[in-house]
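The chain that follows stands alone, in the form predicted on its own, written as structure tokens.
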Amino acid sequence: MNEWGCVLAYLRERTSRESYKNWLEPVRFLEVDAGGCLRLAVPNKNAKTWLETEYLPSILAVSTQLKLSFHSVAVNVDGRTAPPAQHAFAFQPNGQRFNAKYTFDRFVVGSCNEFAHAAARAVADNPANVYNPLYLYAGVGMGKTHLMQAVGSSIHARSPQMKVIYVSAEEFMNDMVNSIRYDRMRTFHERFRTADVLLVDDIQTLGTRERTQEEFFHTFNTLHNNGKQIIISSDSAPNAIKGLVERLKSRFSWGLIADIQPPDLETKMAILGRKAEEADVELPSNVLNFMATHFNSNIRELEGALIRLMAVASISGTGITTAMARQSLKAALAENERTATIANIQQVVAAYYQLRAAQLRERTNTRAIAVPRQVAMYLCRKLTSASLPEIGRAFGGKHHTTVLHAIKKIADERRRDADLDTRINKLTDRFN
């Protein structure tokens, strides 16, 4: 696999099918040159502008993230290339934009999703009568895009006459925005409010943005009113979400929330494991262990690492082992272990006080186990942007009270205790 099949792997995981057809595909990659430019080719001046135009960021973030061998990236124009089918806006209803690969059958099911999987699939298999709405949250890339489409893609599958909708808020708010403009919101509304079923990704984005809000707040009451299924997916709960209205807040709690943890190791090794499949390399359970244990932010930068060990065993020709999966991977965990993560601050913290990660999360207090955990959740509220809800899930099931009187007991006995406010200072340099 050469450097611009591993960006491609990357991007086709994080792209709707038909963008990835018409721009990515008739891509032809030509070369990594000695200075470092991935050389590409393109069938013409409008599929050139558009590349670098759309993707050219993705492409360079990818190669950093992957740490691959190119920082800059050329394209030229060939005609002997496959043109590109026709721009495809961003409204495709009917299951024209699902990810081939966003299904059920391929989300692995662990202890840390079943639930809001459980919840996907009743809904699939019974829109506007389970959970209306249905209400998906997790950080980034836990799994909440896949499972959206996987509800898309089930039920255009099963019942083809239905109109069904997907689309990012920020995709939403882009189409009202050019619909005033134009004058065309007469349209804008026939396009949403006749959905049978509409899916709305990251409705975060929408916090603050009040004249959008407004618009959402009477497609959701119309749809809702008739009788139609609307599933929503957020970084976070929606009362964490800032600057979203109280009635909006209000009528996503109508139907069922459900949220998706960070994977445990088993689901982490399981994952890799069906991608390494996927891809036809052979995985020692050795490395699916390390790689899973060593991994604690999302399931994507897990998938990441996985492409580019496959990347540089194709190049070096050599078997994927435990000690090649270190040396290849060194760069990815060194930084890994830095992110400020649930799980990294846990790992992190247990060490110091010479636990285990696992016995932050038992339901026990004594001193030994409750004061290093206090600790751990006051620097998970200070160094990460998860909710108290989200901490006290990841501590075992403590209530948002009993991590919130941990965040100020700790912050008050810091300022009076020199020595707990040194440990503090070293834990929080371990991140920066």
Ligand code: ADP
Second form
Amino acid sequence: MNEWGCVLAYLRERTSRESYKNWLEPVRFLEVDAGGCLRLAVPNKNAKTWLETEYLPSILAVSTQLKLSFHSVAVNVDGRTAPPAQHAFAFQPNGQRFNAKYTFDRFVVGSCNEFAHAAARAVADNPANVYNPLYLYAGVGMGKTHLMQAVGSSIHARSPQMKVIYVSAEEFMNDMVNSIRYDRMRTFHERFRTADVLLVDDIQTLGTRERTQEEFFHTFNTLHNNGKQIIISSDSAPNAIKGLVERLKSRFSWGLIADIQPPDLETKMAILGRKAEEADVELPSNVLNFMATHFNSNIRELEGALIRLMAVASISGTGITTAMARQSLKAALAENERTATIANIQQVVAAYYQLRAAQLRERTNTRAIAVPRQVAMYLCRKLTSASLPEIGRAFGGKHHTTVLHAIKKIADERRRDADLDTRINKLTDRFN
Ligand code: ADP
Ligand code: MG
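Would you generate the structure of this protein in the form predicted in complex with the ligand, following the form predicted on its own above?
Next comes the full complex, and the chain you just saw is listed first.
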């Protein structure tokens, strides 16, 4: 494999499939010259600009990481380097792109999402007149896309003449990249800047994509100035998006910022109940309870579990029971047990040292317990976002300075004690 092949193999894992295919694959490797310069060829000037602005830092970083022989990159424009044959826009205007299931009717409202829901409803009823932009943020699987599409399809249903565009930020970027490559920027501008409602999903993917951010900035301004509605979703608050330029952060704060919190038990149960009802399946309340308690807050996973369960029930021709839920959800539960929570860490560490988890919470200071407890505290700090006082409370009400002391001690000792270091690495691996 030549040097570029190595770079490609590496970037392939770290770039979206579409970007990779559209953008990196067509690049031709020429040589690494005597001066340690990697020479590449691309089909046209725009492609060159794009490669240089968007990928150069990563290419150089890969070289360092993989200890390759080049330390600079030169990109030539070369007519013989053919662009890929087909190039499809991910984009489609209006209603077609909305998932028929992602409507307000099917969105269960609980205390975790009632604020975001109310804001979305208000925007759907009164586009560009209430909150503009509306910025929704939440963790994975919490219903951002659902809520956002509910707004879009609701507006579309009421006012079919309005141009409602839904794109992921990634699609926006790919569309722009293609437009640059094929000299179609005018069409691109026209497409987005004539929208009445623009919904951009997962805006955090634009972090560090400076050129795309600039383009989006202009799109945003045009639409906002013309009194058009913009809705944005993200995995975090504007200020917390790494690599997002200030001027976008400030614009995202012009309207309303609403977050969705992880669902509480009641909301999880309500959502599950609703999904079962929609599928016309009877879900006994003890099963509902079992699932809602044993799954964490990602609703997509919860839904996946329910679908599996319904499949098992339908194959075996019986009703759904807790025993069946337990059995068929083993794999998923094991997955959940691998997520790093204080409780899981205590379980795993206790088992490893042949103790019971409860012993880690006892008020003894015998060495057989004190060391595993310190290790567990250390892992809680490293693998969860829990604060020192929280960790202290979870270990039988220890003072936060005690927790801090434990963490420092273990951090210190693992540097000197190879055995301890290996044990900690092993334990850490259990949560990956
Ligand atoms: P996100 O975009 O935040 O990652 P999604 O909107 O894709 O999450 O939601 C994941 C799944 O969970 C979808 O199938 C969605 O219908 C469902 N879901 C999330 N929140 C709710 C809710 N409040 N009521 C009903 N279904 C929900
Ligand atoms: Mg989403």
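Whichever C-alpha set is largest while still superposing within 1.5 Å between the two forms counts as the rigid core. Remember, it's a predicted structure, so these values are computed and weren't measured experimentally. Positions refer to the first chain, counted from 1.
Residue displacement note: residue 134 has its CA displaced by under 2 Å between the two forms (rigid core superposed).
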